[in-house]
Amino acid sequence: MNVEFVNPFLEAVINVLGTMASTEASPKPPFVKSDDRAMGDVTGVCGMVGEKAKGSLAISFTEEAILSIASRMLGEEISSMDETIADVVGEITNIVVGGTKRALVEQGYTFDMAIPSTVIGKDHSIFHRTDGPIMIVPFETDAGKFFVEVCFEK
C-alpha cells in the first residue's frame, strides 16, 4: 500500500484526538491484517471511492479508551458504551476521513465520502470492501489504546 494513502489518514487523527480530546497519541510499528476481526470494542469506519483509487478507513478504540476521550470531548464523564460512544466515534470518524480527503486532493486525488457508520460490541467484525491490503497502525494513549485500519486498492 501507497504511504501517501496512509500518512494523511494517521497525520488527521493525531490532530483530531489531540484538538478535540486534549488526548495525544503515539503511533506505534504498522503491520497489514490477516482477517477481519476487530482489535478495538467500538469502530467507526468509512469509505472513500474516486477516479484513482478506492478504500476505506476503520478507527477502532478499546473501551476504556473511548470512554476517556469521550468524556474529555464532551465535558463529562462517560461510562458506557452507548449511543453517545457511537456518535462521538461516527464524528471522530467523519472529520478524519475530511482532513484526509483534503491532504489527498493536495496530492492530486479526489474522493467522494461515505457516511460513517459505527459499530460497538467485543468481537465485532470490519468489512473494508475493497481488495486492497489493510494497515494496521495501533496507537497508545494516556486513555488506552486505539487501532487505524487502512485499507485501499489502485
Second form
There are 2 protein chains.
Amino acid sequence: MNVEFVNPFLEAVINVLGTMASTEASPKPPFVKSDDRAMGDVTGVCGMVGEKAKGSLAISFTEEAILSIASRMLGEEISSMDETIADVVGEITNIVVGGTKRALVEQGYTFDMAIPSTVIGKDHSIFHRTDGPIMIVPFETDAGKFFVEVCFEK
Amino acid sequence: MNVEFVNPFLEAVINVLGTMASTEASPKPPFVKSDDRAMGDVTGVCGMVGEKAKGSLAISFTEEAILSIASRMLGEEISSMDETIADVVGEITNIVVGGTKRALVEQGYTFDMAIPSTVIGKDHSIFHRTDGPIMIVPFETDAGKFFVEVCFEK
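Could you please show the structure of the form predicted in complex with a further copy of the same chain, as a counterpart to the form predicted on its own just displayed?
Shown next: the complete complex, the earlier chain at its head.
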C-alpha cells in the first residue's frame, strides 16, 4: 500500500474533527492490523473503487470519544449510542471520503461515488473486502481515542 | 421505494445460494424495518450509487444458517464465525450486488462499482445511509434463517 493514499485520508479526518467538532486529533504511530476486531464501539466504513486503485476506509470511535465529539458537533448533550450517533459517524465518514477523493484526484486517481455504512456494537468485527494489508492509525483527542483503518491496493 | 429494485435483488440471492451452496431459499412476507438492530449475527452490506437512484443492500445471516451454507459452499465443515465466514458473506454479497446491477441495467438504471463490507458480532446494528424506508425480506432455508435488507431512493 502506498502512503500517498494514507496521508490525504488522515488530513481529511483531522480537518473534519477540527472544523465540525472543534476537536484537535493527533495521529499516533500506525501499525498493521493483525486481527479483524474493530478497535472502537462504532465504526463508519466506506469502500472506494476507481480505475487505478480500490480500497476500503473505516473510522472506529470509542463510545467515550464519539459521545463527546457528537455533543460538540450538535451543540447538545448526546449520551446514548443510538441513531443520532450513527448519523454523526456516517456524516464524518462521508466528508472524510469526499475530502480524500478530492486530494487523490490531484494525484491522478479518480474514484466512483460510494455510500458509507455505520455499525454500532460492542466487540464487532469489520472485514474489508480488499487484498492489501490494513493499516491502523490511532488518534488521540481530549474527547478520547479513535482509530482510522486504511486498506488500498492498486 | 419501488418494488422494481427489490425483486432483482431477491432473485439474485435465491440464485447465488442455489448454485453456490445447493440451498433453496424461500422468501417470506416483507416488512418495514422499525429499528436498526441487524437480524443476524453476520451481515454483508454494500452501497449502490447511480445517477438515477442510490441505495444500500444488506444480507444478514444467523450463525446457524451461515455455518451450514459456508460448509456447503466450501465442501468442508466450518464451525466458527471467523475470517472464512466473513469471506463467504462478502463473496455472496458481492455476487448478489453484481446480479442485481445487471438486472437493473435492463430497466435503465446503472450503478457505480462498490465494495461490500462484512460485519460479525452479536447484537450489532447496521445503519444505511439513505433516506428511504428499509424493507426487510426474511428468508427460510433448511440451513436456518437469513434476512435481506433493501433501501433505495430515486
